[in-house]
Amino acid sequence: MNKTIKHLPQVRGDYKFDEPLKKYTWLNVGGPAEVMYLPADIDDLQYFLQNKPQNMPAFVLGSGSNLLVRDGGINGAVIKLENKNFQQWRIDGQKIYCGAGMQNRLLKQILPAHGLGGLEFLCSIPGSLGGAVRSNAGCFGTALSDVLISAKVMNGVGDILQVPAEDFHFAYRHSEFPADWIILELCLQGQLAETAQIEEKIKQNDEYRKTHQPQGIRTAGSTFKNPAGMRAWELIKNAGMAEVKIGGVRMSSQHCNFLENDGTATASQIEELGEKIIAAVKQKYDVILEWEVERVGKDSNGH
C-alpha cells in the first residue's frame, strides 16, 4: 500500500483497494481502481474531498453503461455513489428531483404513478441519472438538456453548488462540465399526462430498442457520435468496417455502431477496433468519428 493510500481520511463509507473495475462496466473490461470509495452520504463525500491527499485524483463511476476502462485501471480514487442516500427522489408539482445514483429505469414506475410525462425517453437510457449530464444523454429526439432545470453538484474541494441548466452549455452529446464536479441531484421538468399515455410511450420506446439495438450482450450503447447530418452506423457500414473483428470484440450485426464483447476481449482490443473504424471512415469520407463511449484510465503499460 503506497504512501498516498495510507493518508486516506477516516470516512463512514467504505474503501476497496485494487478493486477490479471490469465488474462495474457493461463492457466488462478494464483494470483495477487504486482506491474505490463508496461514500455513506453527501456529508461523508464532502469530508472525503476536503481531507483526501491533495495530489490524489478522483473519478466518479456511475453505472458504467457508456464507459471503457483501460487495462491498466485508474489511479487515485474511484468514487461510486451506490448508497441509497444518493438514490432518493421526490416530486414537486411537475418537477421531479432525482439523486444522481438513481437508475434511469426506475422512472418507468415513478412517472406513470404520478402522471408525470415528458421524461419517458430517459427510462430507456441505460445507466444512472447523474451520468446523463456530462454527455447530455438523449434518444428519440429528446436530450437531458431539454428537461433539466438545474443540478446540485459538489466541486473538487467539497463545495456544494446549485447550477442552472444553461450554465452547462449543452450541445449534442456534450456539456461543459468541469472534470472535478460530482452530480448530487437533478431537477427535471415534466408535464402532466395520463397514466395510460405515459405507459404506452415507455412501452413503444422499449419495443423500438429491442427491435433495433442488441440486447443481453456486453456492450456500451452507441460507440460513436453521429456527425452532423449523418448516421455513424451508415458510415461504418459503407466503410467496410461492420464485420471487422479484433480478438473478442466486433461491431454488432444488429446495429454496427454498437461494440460487442464476446467475453474474451480486452480494453485495448476494443479501443484498437474503434480507432481502426475511425481511420477507415476518415479515409473514405474525410469525416472524423468522435467516441461517444468515455475512455478512462491507463493502458497495460501504464500510459
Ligand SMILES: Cc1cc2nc3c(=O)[nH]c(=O)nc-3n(C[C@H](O)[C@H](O)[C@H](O)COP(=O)(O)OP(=O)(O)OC[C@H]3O[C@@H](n4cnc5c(N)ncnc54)[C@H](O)[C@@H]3O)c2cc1C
Contents of the next structure:
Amino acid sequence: MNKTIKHLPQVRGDYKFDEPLKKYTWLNVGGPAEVMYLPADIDDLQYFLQNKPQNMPAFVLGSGSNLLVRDGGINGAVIKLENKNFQQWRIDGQKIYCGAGMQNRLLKQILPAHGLGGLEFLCSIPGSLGGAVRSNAGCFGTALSDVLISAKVMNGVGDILQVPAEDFHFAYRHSEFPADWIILELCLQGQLAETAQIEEKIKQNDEYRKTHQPQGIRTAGSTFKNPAGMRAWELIKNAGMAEVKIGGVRMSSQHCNFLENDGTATASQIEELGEKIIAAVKQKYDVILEWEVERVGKDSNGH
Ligand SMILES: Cc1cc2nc3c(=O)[nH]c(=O)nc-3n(C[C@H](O)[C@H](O)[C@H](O)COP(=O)(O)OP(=O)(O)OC[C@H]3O[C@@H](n4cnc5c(N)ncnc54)[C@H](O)[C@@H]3O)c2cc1C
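Having displayed the form predicted on its own, please output the structure of the form predicted together with the ligand.
After this comes the whole thing, all chains and molecules, with the earlier chain placed first.
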C-alpha cells in the first residue's frame, strides 16, 4: 500500500485512488488524482484537514470548467465538494447564501421563483459557485465581485473564517486568497425584481451564448484574458492563429479564443498550442496574452 494512502485519516466521506481527472474536466484531459476525497460535510472536511499527512498537498476541484489538468495528474489530495451538504442554499431578504459545491445553473430556477434579480449573469457561466470566486467569474458586464458580500471559508488547518468580499482583492478574472483556502459558502447580494423580468434576462443570456459561442464541445471557455483595451480573440485572429491545430486540439471556428479538443488531444498538446499562440501574438503586437484557463498538475514526466 502506498505510504500516503496508509496515513489518510478515517473519514465519513469517500476516497478514490488514482482517479482519472479527465472525466471531471470540461477539456476532458488530465492524468489522475493521487487521492480524490469527497467530504461528507463540513465537519468531515475539517477532520480530514486536521489529520491528513502534513506534507500532503490538497487541491479543490470545482466542476473543472476552467482547468487544464496536465497529463501526469495531481499529487496529494484533490477535494471535491460533491456531497449535497455543500450544495444547500437559503434566501434571507435580498441575499442568497449558496454552498460552494452548487452549480451556477441551479440559480436559473431559484432566482425567478424568489423574485431575486441581479444575479442572472451567473446562471450562464458553467461551473460551481466556489469555482467562480477563484477567477472572479463574470459575463455580460457583471462579475462575481459585484455581487459577493462575503464567503465562509475553511483554511488549510481546518479553521472556519467569514471573509468579507474586499479581502479577496478582486480584479478582472482574478482574486487573491491563499491557495489552501476552501470556499464553503457564498453570500450574494440580489435585488428585488419581477419573475418575468428575471426569466427574460436569463433567456437572453442563454440565447447570446448559443449564437456567439461554440456549444457542446470540449473546451474551457475563454483561453486567454482580454488584455486591457483589447480583445484576445482579435489578437489571435490577426496574428494568423485562428486556425492553428496541434494533434486533437484547435481554436474553435466559431470563437477563436475558445480551445476545442476533438476528444483525442492531450493536455501537453493543449498547452503547446496555447504557448504557440502567446508567442505569435507577442511577435506581432508585443502583447503577452495571459492564460485565463488555469493549468494545474504535473506533466507526463512528473515535472
Ligand atoms: C463553455 C464555457 C464558457 C465559459 N464562460 C465563462 C464566462 O462567461 N465567464 C467566466 O468568468 N468564465 C467562463 N468560463 C470558465 C469557467 O466556467 C469559470 O471560471 C467557472 O467559474 C469555474 O468554476 P468551476 O467550478 O468549474 O471551477 P474549476 O474549473 O474546477 O476550478 C477553477 C479554480 O477554482 C478553484 N476552486 C473551485 N472550487 C473551489 C472552492 N470551493 N474553494 C476554493 N477554490 C475553489 C479551483 O481550485 C481552481 O483554482 C467558461 C467555461 C466554459 C467551459
